[in-house]
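Listed next as structure tokens is one chain, alone, in the form predicted on its own.
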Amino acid sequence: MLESYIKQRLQTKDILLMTHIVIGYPSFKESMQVVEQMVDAGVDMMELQIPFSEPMADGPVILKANQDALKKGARVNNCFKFAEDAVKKFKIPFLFMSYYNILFKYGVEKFAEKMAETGLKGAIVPDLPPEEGKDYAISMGKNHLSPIYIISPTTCDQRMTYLASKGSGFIYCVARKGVTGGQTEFSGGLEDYLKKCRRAVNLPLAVGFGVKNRADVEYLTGRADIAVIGSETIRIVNRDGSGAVGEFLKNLR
């Protein structure tokens, strides 16, 4: 199970790294090259985002990557094929990240079954709260997959505990209000929030939204279990090409 994997890795590492790619951006070939660089750089887990036309939790960097991937032909079926190839080639856990309309149109039960066949370990669906996703939770459980739920600085303690009770693997802590890719203050306010998360949640904590450099990862070490790097790696691909991602990640810890 995903939680066991995370706890085992934390026995030898102070903090884990989880990266994020948009499947098919800049192309399917380059996407796989980026995955290879990320794995070679020592990342512990990876989110594979199925492109969606209205990614409501994502800022302009990931939004544009979604739009470009869709224009170039990224669809659910070839995203599954990409994930299957990645799982076969690399020995880290991969998760899908996308939005509920993708699952709804595909068929929730069918989607979960296909994820399990593909070898994925879980999914992050930001716009699906547990109250509206009972079929999803049941299908994920049947297929031994982890539904990852998200909490934010505005989430109350009771809600945090509730979300943790419905999820598995880890809890994704959004470092600030808003969408991905913006500026996050890694300071006392964030520390208080993460302490609150620790008190309310018994799952490992992943922190994303604004993790950009080694100083951010060092700040999170001891305060969270997983640092999530998303928009920054796409910025590097845009600026320096897909070949620059590995070196950036090697310098994060």
Second form
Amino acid sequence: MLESYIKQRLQTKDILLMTHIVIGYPSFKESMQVVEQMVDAGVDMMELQIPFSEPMADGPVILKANQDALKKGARVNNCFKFAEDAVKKFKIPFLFMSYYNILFKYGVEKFAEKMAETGLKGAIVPDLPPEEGKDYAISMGKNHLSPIYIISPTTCDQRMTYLASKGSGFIYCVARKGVTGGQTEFSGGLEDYLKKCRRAVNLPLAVGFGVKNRADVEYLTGRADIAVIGSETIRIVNRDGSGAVGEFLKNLR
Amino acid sequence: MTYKNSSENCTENSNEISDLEKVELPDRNGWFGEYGGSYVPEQLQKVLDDITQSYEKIKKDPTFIAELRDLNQHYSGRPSPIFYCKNLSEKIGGADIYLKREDLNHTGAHKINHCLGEALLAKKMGKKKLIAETGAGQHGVALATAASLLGLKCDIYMGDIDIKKEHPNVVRMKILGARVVPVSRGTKTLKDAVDAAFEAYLKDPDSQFYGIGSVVGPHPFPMMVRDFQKVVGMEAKEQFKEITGKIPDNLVACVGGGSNAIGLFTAFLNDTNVNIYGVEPSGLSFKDGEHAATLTLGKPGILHGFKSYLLQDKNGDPLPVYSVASGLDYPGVGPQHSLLKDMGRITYVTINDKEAIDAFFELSRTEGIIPAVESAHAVAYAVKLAKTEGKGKNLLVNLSGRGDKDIDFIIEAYGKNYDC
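Go ahead and give the structure of the form predicted in complex with the partner chain, now that the form predicted on its own is out.
Whole complex next, starting from this chain.
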């Protein structure tokens, strides 16, 4: 299970890295090359995003990657194929990330079964709070998959505990308000928030939104269990090409 | 599922919102049957809870009710009249056509009804800025107006294509002191304006208030906007009785997101002898990308925080939509409409661009009323229905907005077919 994998990894590493790609961006071939570089650079787990045209929680960088991948023909079925190839090739856990209508349209139960068959370990669906996702939680549980829930700085203690009780694997803490890819101050205010999360949550903590360099990862070491790098690797692909991601990641820890 | 019969006891205070709590739907979590709900990122959860709580409290607050009633009356000009279209009805030779003149409200459309409510609520909650999307610009103008009146800042997100098409409304928003933020992503229309406005809202939900433009979005917006709009139907019911001695045989309204339609229909939902028609735009054709007939051709799905009928592809991505009317150009629809469709309480029909433009000129030239091209869809269906219903029957159309905003665009694109 995902949680025990994370705990085991944490015995030899101070902090784990989780990266993210948009499947099919800039192309299917290149996104697999990026996955390979990420694995070679030692990342511990990875989110594979199935593109959706209205990614509500994502900022401009990931939004554009979603829309470009859709234009290039990324659809649920070839995303499953991509995930299947990645799972076969690489030993780390892979998660799906997408928006709820993609799962709903596919059929939530069928989607979870297919995820398990593909060898994925869990899913992040930012627009599906546990209150609206009871079928999803049941299907994920049946298939031994982790539904990853999100906590934000506006989440009250009571709700943190509730979200933690519904989730498995780990809890994803959003470092600030807003969408992915913006600026985050890794300093004072965040400290209190992460302490609050730690107290309320019994699962490992991942922190994302604005994590983009070595200093950010250093700040999170000891305060969280997993640092999540999202938009930054897409920015690097856009600026320096998909070959530059590995170097960047190797210098993060 | 049945509607609580509140029509009997609203005669005394028919245009008050004091009996809002008698409305049964949605349930406390925002569900209209299997539609609605709140599919939003965790970052928005708390602020939506805050809005729900504040709204639940304020809608029973006599001061708020009095303030809103006063603004509706002295600022918007409510009640809006009902007009019998004698010329048009006689020309058709069928049922009598009546118009509920929401086009005569201040700012020229029904949108002011919910904008005043939203702006008052935002102010009471201590918010400093209103933000919203707009399609045709009617909602943007109405919200900018309410913001100006109540001393709030206002940012309106609008697709590039709509900015070009609806130039007069863009100018009006700017004159009113709002910031018009152009949206150049995706299809550059209403759907993308919603995305951009949501993104801006997520960045600072504490000082801003999302003044949504229709009965769409996560709970409590579909409920709240419906509550503020239902004054239209409550007034109309009394007025129609006064004019004709009974309630209308048929109601007709256009449906994009569905705010003006819900506004007119709500007071009549329990009157099962009233036939209700919602008119969707079939644009150029029924091919993907050439219409916005969500309830006619869509399937249930989740977009922009709520579950409802949705025009979507096999993957679950929303399809591109099109209508000559920017205000109807949306792949989703309010969740209550989805329920009412499934229940069979409302019949949803379509009118294409050409029929709407014909009706636009027909109403202008028989009655001297230039309708918004959105509302012209309802007029076009009313003309058809008047023929089949025949003499002795009547129908009431929600003339949800006036057409001034559309004149340049329509003259350029269609003028030569209509001798101008």
